[in-house]
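First, one chain by itself: the form predicted alone, in C-alpha cells.
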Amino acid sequence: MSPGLSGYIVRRVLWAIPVLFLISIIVFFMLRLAPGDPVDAILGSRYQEDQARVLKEKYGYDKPVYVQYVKYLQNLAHGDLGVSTRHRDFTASEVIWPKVWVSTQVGLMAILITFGLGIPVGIYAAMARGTFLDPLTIGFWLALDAIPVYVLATLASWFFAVKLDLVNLSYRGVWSPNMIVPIMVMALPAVAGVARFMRASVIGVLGEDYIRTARAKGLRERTVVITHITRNALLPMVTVVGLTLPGIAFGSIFIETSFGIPGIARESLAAVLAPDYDVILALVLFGSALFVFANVVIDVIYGVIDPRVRVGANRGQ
C-alpha cells in the first residue's frame, strides 16, 4: 500500500471518531428526552413510586441527562455498553452480540447467494443486449423482487414445508438444512438490483477503446469478457458490496419473525418498543462504526484494483 493511500486511510479513520461521538450525543439525548420511560415499561400496571425511584437510582435515570451521558462515555471507554432494562439480569453486550452473530451468519449466506447470482446474471444480460434474452432475464428477477417479502416468505413456507414436506421450518441453528428457505427468501429478490447495476456497468465498459482493441488483437471472446470487461465493470460494484456488508449484521425483521430466527432484528424492534436505552444506543453506535469501517475498506480495495486511486492519494498528500 502506498504512503499516500495509507495517509488517506488514517485521515478517514481519525475523522470517524468525531462523527461517532456526534452520533452518540444525538441518539443519547433523543432517547433520554423522548416520551416514554423504561422504568414505566418494567413496572407496567404494578407501578409504584417507591419501586420506580429505586429502579431509577439503580440505572442512573435519576441524574441529569448530561451527567448520565458523561457516565455512559466513561463506561464505554472500558467496553461497557450498559445494562439492558428489558433483560434485567443481562448487560447490553450479553443481549446484543449473540443475536448479532446469528443475524450476521444468515445475512452473509444470503449476500453470497445474491451477488453470486446477480453478477453473472447482469453480465449475461449485458452481453445479450439487443435480444429478447436481455429483458427476459432482468424481467424475471424484477418480478421476483416485486413480491413483498412477507408474501414470499409465506408462499415459500407453504410450498417447501407443507406442500412438498422437504424442510422443517422450526429453528434448529443457523447451519441446519431448515435455514435454506429463509436464506433464499432473503437472497433471491435482491438479485434483481445487483443484476441491473452490473448490467449497466458492463454496458458502460463495452464502449471503451480498450475493449475494441482487445477484440481487434484476436483475443477469444471469453478472455475479453473475463479479463477486460468483467474486471473493469466490477470496480463500481465494490461500492455496492461494501455498503451492503454492514446491513448483514442487523438481519431482517420480516424474515426473523416469520421463521422464528433469534436474530438482532427482532431484538432491535423489541428494544425500541420497550424502550431499552442502552441496547438501542449500542446498536446505533455499532451500525455507525460498521458503516465507517466499510467505507475505509472500500477505499483500500479501490486502491488495490485501480492504480489511479493510489496516484490521486499521493497527489493529495
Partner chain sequence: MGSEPGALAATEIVVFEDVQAPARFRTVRQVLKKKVAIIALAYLLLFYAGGLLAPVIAPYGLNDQQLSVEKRLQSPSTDHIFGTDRLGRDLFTRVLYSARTTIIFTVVITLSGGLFLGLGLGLLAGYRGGWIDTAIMRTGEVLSGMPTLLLMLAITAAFRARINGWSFWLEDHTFLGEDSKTLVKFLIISMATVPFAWLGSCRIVRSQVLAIREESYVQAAESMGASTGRILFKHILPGVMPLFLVGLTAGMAGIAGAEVALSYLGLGIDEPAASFGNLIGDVNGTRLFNDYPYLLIVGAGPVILFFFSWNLLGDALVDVFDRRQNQRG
Second form
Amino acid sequence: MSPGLSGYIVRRVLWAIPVLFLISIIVFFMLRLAPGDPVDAILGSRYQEDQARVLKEKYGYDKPVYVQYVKYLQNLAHGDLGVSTRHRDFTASEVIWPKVWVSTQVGLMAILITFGLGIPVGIYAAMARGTFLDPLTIGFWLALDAIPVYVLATLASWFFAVKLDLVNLSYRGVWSPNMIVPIMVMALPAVAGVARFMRASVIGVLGEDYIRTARAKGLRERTVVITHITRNALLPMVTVVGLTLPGIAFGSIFIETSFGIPGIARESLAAVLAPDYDVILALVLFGSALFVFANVVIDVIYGVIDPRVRVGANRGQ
Amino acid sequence: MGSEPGALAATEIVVFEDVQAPARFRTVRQVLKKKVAIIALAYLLLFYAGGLLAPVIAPYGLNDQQLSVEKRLQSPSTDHIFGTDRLGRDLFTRVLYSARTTIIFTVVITLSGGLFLGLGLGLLAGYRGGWIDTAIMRTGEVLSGMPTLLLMLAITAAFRARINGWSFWLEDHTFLGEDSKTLVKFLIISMATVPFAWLGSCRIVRSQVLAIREESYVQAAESMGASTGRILFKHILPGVMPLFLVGLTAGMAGIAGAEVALSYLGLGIDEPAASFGNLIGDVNGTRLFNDYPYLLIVGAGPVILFFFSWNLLGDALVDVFDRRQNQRG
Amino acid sequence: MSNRMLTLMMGFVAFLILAVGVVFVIALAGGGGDDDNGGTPASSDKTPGASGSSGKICDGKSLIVPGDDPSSVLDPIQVGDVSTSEYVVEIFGGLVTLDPDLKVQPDIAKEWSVSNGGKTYTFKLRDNVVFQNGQRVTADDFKYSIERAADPTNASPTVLAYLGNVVGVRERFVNKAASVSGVKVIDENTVQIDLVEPSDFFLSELTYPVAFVVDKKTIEKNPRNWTQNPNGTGPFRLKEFKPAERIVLARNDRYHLGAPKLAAVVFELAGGSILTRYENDEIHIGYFPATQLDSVKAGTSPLSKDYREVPEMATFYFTLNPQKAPFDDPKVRQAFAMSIDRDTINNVLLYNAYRVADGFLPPEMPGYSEAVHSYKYDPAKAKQLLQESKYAGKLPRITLTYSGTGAAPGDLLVAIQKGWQDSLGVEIQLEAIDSSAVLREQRKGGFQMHSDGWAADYPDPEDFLGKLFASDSQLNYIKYKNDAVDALLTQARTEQDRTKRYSLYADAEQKILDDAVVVPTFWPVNHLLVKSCVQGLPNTSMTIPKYRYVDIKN
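Since the one above is the form predicted alone, can you give the form predicted together with the partner chain too?
Below is the entire complex, every chain and molecule, led by the chain shown above.
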C-alpha cells in the first residue's frame, strides 16, 4: 500500500467524525421536536401528571434538550447507547445487536445469491447480445423484479406453504429450512438490477480500444472475456456492491414483516413509530458509521483495481 | 435504513436529459424498431390514458359501496370486470384511480427537481474534482446516513395536521379539485425523499466520469483546448449515458414503487383515495389468495406490468444507445 | 495482480454460494422431521378438516401459540400493556386473581375482611404458598412489593392507576414520604391495606400485575437482570426468553391452586402468516385481526370450523367534541349518532362477529345494564335533526381523526364515512394521527371528531365512565361536563352497596349517551382459531392467568 493511499484512508476516516457528530445532533433534536412522545406511548390510558413527571425524570426528558444531548454524548463516550423505552428497561444495545446479527446473516445469504447469480447472468446476456437469449434472460429477471416484495412474499408463501405444503412459516432461526422462502424472495428480485448493471457495464467495455486490440492480437475469446472484459466491467460494480453491503445489516422491512423474522428492520420501523429515542439514535449512528466505512472501502478498492482513479481522487484533495 | 438490494434501484433516482436533439429522434426511431419496446410502450400508453381519464371512463364512482353479502367480493363478471372488494366497490374503478395516483406521483417527483441532483452533481463532482467533489460527496454521506423512513415519518407527522388545511385551500382556489389532497401528500412525501435519493446515482455518474476523463480521447480533447462544456457534452455525457439511463428507467419504476410501498405500509395515500399500495394491502394474505386469487391479481397485476414495462423500455433504450456508441467509436 | 485477484474474488463468491447451498441441503435433510409437522397432505387446502387435530402437534403437552414481543422487561410493576401482562400473569401472582368469569377469587390471600366503612382491607394469607424457588411467601413480601411499586426510582407506569387509592402510595411516588404508610404487616400471614376513600372495585384493581408479589432476595441479588430469571408465585415459570423470538413457560408443579395440566406453553414471537402456520399444524391457537375474517369465514375455508369469538372487554366509539363546531350543537351530534348503520356493517363486513354497541359499557362488564340504549339507526330522523340544527346548510368541514401511523383507516371507518355521506350528505375527511402523538394532541383540547376505543383495565364501570366522562378526569379530553353526570359518578365511586352503585352508573351512562358526545359503535371480539385437541381454553374478555385451565387431549 502506497503512502498516498494510507494518507487518503486516514483523511477519509477523520472525515467520518464530524459527519457522525452532525448526524447525531440533527437526529437527536429532530426526535425531540417530532410530535411523538415516548412517555405518552408508555402511559397511554394510564396518563396522570404525577405519573408522567416521574417517568420523564427517569429518562431525563425533563431537562432542556441540549443538556440531554450532552448527557447522551457522555454516555456514548463510555459505550452506553442508552435505554429502550419501547422494550422498557432493556438497554439499546440489548435490543439492537441480536437483531442486527439476525438481519446480517439473512442479508449476507441473500446478497451472495443475488450477486452470484446476477454477475454471470449479466455477462451472459451481454455476450449473447443480438440473439433472442439476451432479452429473454434479462426479461425473465426483470419480470421477477417488477413484482413488489410484499406481493412476492405472499405468492411464495402461498405456493410453498399452502399449495405444495413443503415448508413451514414458523421462525426457527436463520439457518432453518423455513428460511429458504424468505431468502429467495429477498435475493431473486434483486438479481435483475445486478444483471442489468453488469450487462451494461460489459457492453460498455466491449467497445473499448483495448478489447479490440486484445482480440486483434488473437487472444482466445475466453481469455478476452475473463481477463479483459469482466475485469474492467466489474469496476463500476464495486460501487453497487459497496453501497449494498452496509444495507444488509439493516435488513428488509417487507421481508422481515411478511415472514416475521426477528431482524432489525422490523425493530427500526417499530422504534420509529413508538418512538424509541435511544434505539433510533443508536441505529442511525451505527448505520451512518457503517455507511461511511463502506464508502472508504469502496474508494480504496477502486484504488487497488484501477490506480487511475486514485490519482484522480487524490488530485481532488 | 431498510435498504436492500431491491431498494437500491429505488434510491437511484436519475433523470434523462436531452443531449442532442437529432440523436433523440434517432433514438426514438431505433427504440420503436424493437417489438418488446413497442409492447411496453403500448401498455404504458394504456396505463397513462386509463389513469388520466379515470373520472371519465370509470364505470362506477371511486367510493361507490355496495354493503351486502352478495355484492361484496364478487369474482370478475360483466358488471364488474375486475370484481368487487370487501366493501362492494368496483375494483376496475379503483385500479383506474390508483393508476391516476401513480401518475400524479411520478410527475410530481420528476418536476420537484430532485432528480437532476444525481446527474448534475455527479458530473460536477467527477469532472471538477477538488473541494467541490469533496463537499458534494461528504454532504451526500451525511444525508444518506440519515434514516429516510424516520424522516419521512417525522415530516409527515409534523405536517399531518396541516395536510387538510393546505388541500382545502388548493381545492377552493385552484383547478385541482379532488386531487388536491393527494398532491399535498405527494409533496410532503417527496420533500422527505428527494434529499436522500440522489447519492446513489451521483456516485455512479461520478465514478464513470472519473474513468472516462482519463481516456485518451478525452485527454486529447483537453490538451487541444476544448471547452469544458464541449468535453462534458461531447465526450463525457455519452459515456455516462448508458448507465445513467439504466438508472433513469429503473428510477421510474422505483419512484412509482416507493409510493406503492409507502401506501402499503400506510404512510402514503390513505383510503378512500385509491392507491395500488392500499389495494394490495387490502387483499394481501396467503389464505385470502387461496380463496380469492383474483383480488391480488387485479390489484397488483396492473402496477406490476407498469413496473415491468418501464424496465423493458429502459433496457431497449440502453441497447440502442450502446449500439450507436459502438458504431461511432 | 488484478487477474489473480479477480479470479480469487469470483472464486470466493462461488465458494460462498456453494457453502450456503450445502448448508441448506444439510439443514433440509436434518430438519426434515421437523418439517413434516406441516405434513398434512398436499391437498390440505381442499380437504375440509385436514387442519384438525390429526397432526403430531396434538401429541405431548406443550401448547404452541403466537405471541407478541413484550414491551417491557417481565417485571410486574413495569408492565402496562396487554401483550406483556399475558406473560406476567402466568409467572407471578398477587393477593387475589380473576377467574374466567372475571369474578375476584382468592389467590395468595385465602380470605379477607373489609372494615372502617370500606376503607380498610385485611387479608389472611395461605400458609402454603411458595415462590418458584421454594421460599415461602409472607406478609412482608407484600409490604416490600407495594413499596417497591411506589418507589419513584423504579418509575412504574401503572402504580398510580391501580394503587393510587392506597394510603401513602401517591406520597411515596412523588417523594413526599419514605414508605407507604397504608400497607401494614399485622403478622406473618396478615396484611392490612388502608384506602384513601372507600372503593368497591379495589379488589379488582389488585388483580393487576402492579400489585403482584415479588421476592426481595431475588431482586437484590441481581437488580439489573433478575427479570431474566424471575421468581414468582404463578402457575408457570419462565424457562426461556429470547427477545423477539420465543418465550417458553414451564409448569410450576408447586402452584398452590393446583398445578397446570400443560407441561409448557411456547409463545412464538416471530414467524410468518399465522393463518398458514395454523393450517400447517405449526401452532395450536391462531389469533387474527378482523380484516382476515374473509380468509376464515368465507367460502370453503377449512379454518371456519375451528373459529371462535372471544369477547373483548372493550368498546369502539366516536367522540364528537362539544367544544368544537359543529358538535357544540346537540342536534348535530345526535344526527351523526343516528346515521351509522351498525347492523349492516357488522353483518356484511364482520360476519356478525362483533356486537352492535347498544350502550357504552360492554356486556361482560359487571354492572352492564340492558336498559341503557344508544341511538338507533334512523337516517330520516338524522337528516331532519341536522336541518333543525343551527348548522343547517352551512356545516363547516369535518375531519375525523383516527390514531395510527402505518394504519389504514380500515373498512369500518370507510364504510361509516360513506354512510354519513349517504344519509346526511356530509363528506367527512379522514385523517390519521400518529399513535404516539394522539395523547399530546388530545391534551391540547381534543379533536373535532375522533375514532377511539377503550379497553378495560379492571372490570368495573368506574374504569369506563369515571375515567372518560367525569369533568375532573385527566382523560376527559373533550372537556365534557354535565353536572347531573358528575353527581352520579361521584356518588357511585364511593358507594358501598354494589347494586346501587351499578344503577347509578347505568343512569350516568344513559345521560352520557343521550348527550351524544360519544357514539359507541361496536363491542369488539378477538378472533381465534383453536385446534380441537386444545381443551379448556377460557373464553375470557380480559388478560387473566388462563393456561392453567388448558389441556391438550386427542
